[in-house]
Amino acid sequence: MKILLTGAAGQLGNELYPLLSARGEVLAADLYAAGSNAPDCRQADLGDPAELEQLLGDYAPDLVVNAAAYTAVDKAEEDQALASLVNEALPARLATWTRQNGSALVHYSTDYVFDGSSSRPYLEEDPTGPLSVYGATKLAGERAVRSSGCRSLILRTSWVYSSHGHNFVLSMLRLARSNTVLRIVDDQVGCPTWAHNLARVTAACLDSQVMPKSGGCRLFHYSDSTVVSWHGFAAAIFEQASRLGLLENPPQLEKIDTAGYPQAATRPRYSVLDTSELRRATGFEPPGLSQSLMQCLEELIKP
């Protein structure tokens, strides 16, 4: 099989690459190809219809496992046309030319296409209502996979996290040092999911052959299994760094609520999805954060 890794530099790209890797004949794609753990990244601007195209023409996939996305959620409330481009424009162009093509397409999307106001984990099915323009970007994301007719399959996920790349666990580390003091959101609560996992769970549904025989769409929740609230997140970073010697004087943490800490797009308040429909159709059993963390965190540590 042929696939195309797209976004192979990011920290969900850098975990696929070698689970890909083992199933088929990959091709890793990424504006900054230098980043990718994939020895022969195309670098390549997947925003570029022709060059996007070209690519596709060249390469010709049976899948396309677009690992890309525009995940600065508080950059994309100014800069909305390059957040759709990435999230919304990306994803339609490669639901056309896999529908056209008989290939197939995975593609992933987020927590945040809720408003947060559920008392219970969010199902599949339960109505959408993007507080942000990230949100709203990654749902009209989902609906033109959705609507192209291609054979997809969409994941969506939450608070990932990874040893390399953007993320609260390495910004945590990083004001970790600097400060004594740090205070953080206590009243958001959600699911982090290790990066790792996201792409053993991608493995698995490829391997359980969940994906559509035909055209059509499935779409499925996958988090792992702990919930918290960021700053016990936070907290759960500081035990473990600190256990590793990542940290010698962790800083202490104070719990605030979302008005002490203004951002300019708003998060829902609870995120955590319900992952039923994906354990029953793969076998997959979430971890929980303490072992994944774990995991994560003495990646930083090996030579």
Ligand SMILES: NC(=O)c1ccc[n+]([C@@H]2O[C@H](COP(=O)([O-])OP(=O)(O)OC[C@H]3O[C@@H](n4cnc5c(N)ncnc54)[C@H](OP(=O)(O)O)[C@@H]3O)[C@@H](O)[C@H]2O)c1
Second form
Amino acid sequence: MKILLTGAAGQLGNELYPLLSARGEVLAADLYAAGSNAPDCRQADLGDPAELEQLLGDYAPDLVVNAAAYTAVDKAEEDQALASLVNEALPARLATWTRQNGSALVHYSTDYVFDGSSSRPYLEEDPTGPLSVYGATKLAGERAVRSSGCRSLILRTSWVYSSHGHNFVLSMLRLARSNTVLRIVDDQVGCPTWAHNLARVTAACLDSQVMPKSGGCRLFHYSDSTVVSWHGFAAAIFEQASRLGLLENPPQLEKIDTAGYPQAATRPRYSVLDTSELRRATGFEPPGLSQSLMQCLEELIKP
Ligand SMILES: NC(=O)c1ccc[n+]([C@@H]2O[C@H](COP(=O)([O-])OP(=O)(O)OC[C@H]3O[C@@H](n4cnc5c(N)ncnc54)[C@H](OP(=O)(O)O)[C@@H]3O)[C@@H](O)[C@H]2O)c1
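Just the form predicted on its own so far, so send over the form predicted together with this ligand.
Below is the entire complex, every chain and molecule, led by the chain shown above.
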């Protein structure tokens, strides 16, 4: 099986590469190939239709795994055109190409397609209502994939972190080195998800044949299992980083509400995803935060 992995230098792309390589021949591609663990990662701007067509035409993949995305949630408020290009036009073109060529597509989306007003975990079919440009462009990408009729799988996930790239864990560790007190939002609740687990569940989906056999899309929610606020997540990071010797003097943590930390993009207050469907379909049990966070932090001390 020939697999095209886009976004190979991102948090998820780096975790996917070894797992996909065990299942087929992988061509990895990203805007800045140097950030990828794939030895021959192709440098390509997939927002450029000509570059995308050339890549698809030359490689002719049986499966496209689209981990490329515009993920700068606040910047997207001012950069809607680029966010739409990467989060909507790119998956739309991938979906059309895979339908026309009898291939299949795995795509990723976000908890930020919801408005956060629910009082129970979100089901796949719950009404969406993005509060931000990022959420709206990701929803538009989902819709393009679903309406294309291609064989596809969409995994919505949340609060992704890993030992590389841009994420809350690495930001907290950086801030902890130069601050004695940190004030962190406590009234937004979600499920931090280790990119490695998201890659593993993607592989489980491929192995358990949950991809529709002919045309059509299956949409699933996946996040790790622990529900926590950003403040609670920060507390877990500092506790484990201290235990591992990554932080000598963890900062004091104070709780604030969303209004105390103004950001360009509005986030949902509650974005817990119900993962029952995917657990039933694959048998994959989402790990909790403490186990995954520890494994992620251990990667930072490996030589
Ligand atoms: N991160 C989260 O907290 C989060 C939460 C929920 C859902 N998700 C979804 O999960 C998926 C994986 O996210 P992630 O955290 O792994 O994102 P990430 O680390 O930002 O990786 C995305 C990759 O796509 C690349 N990319 C962007 N524009 C491109 C273009 N025009 N051509 C080629 N490559 C391009 C990025 O390059 P640059 O870095 O150079 O732009 C980056 O390497 C995405 O669909 C995302 O929307 C993420």
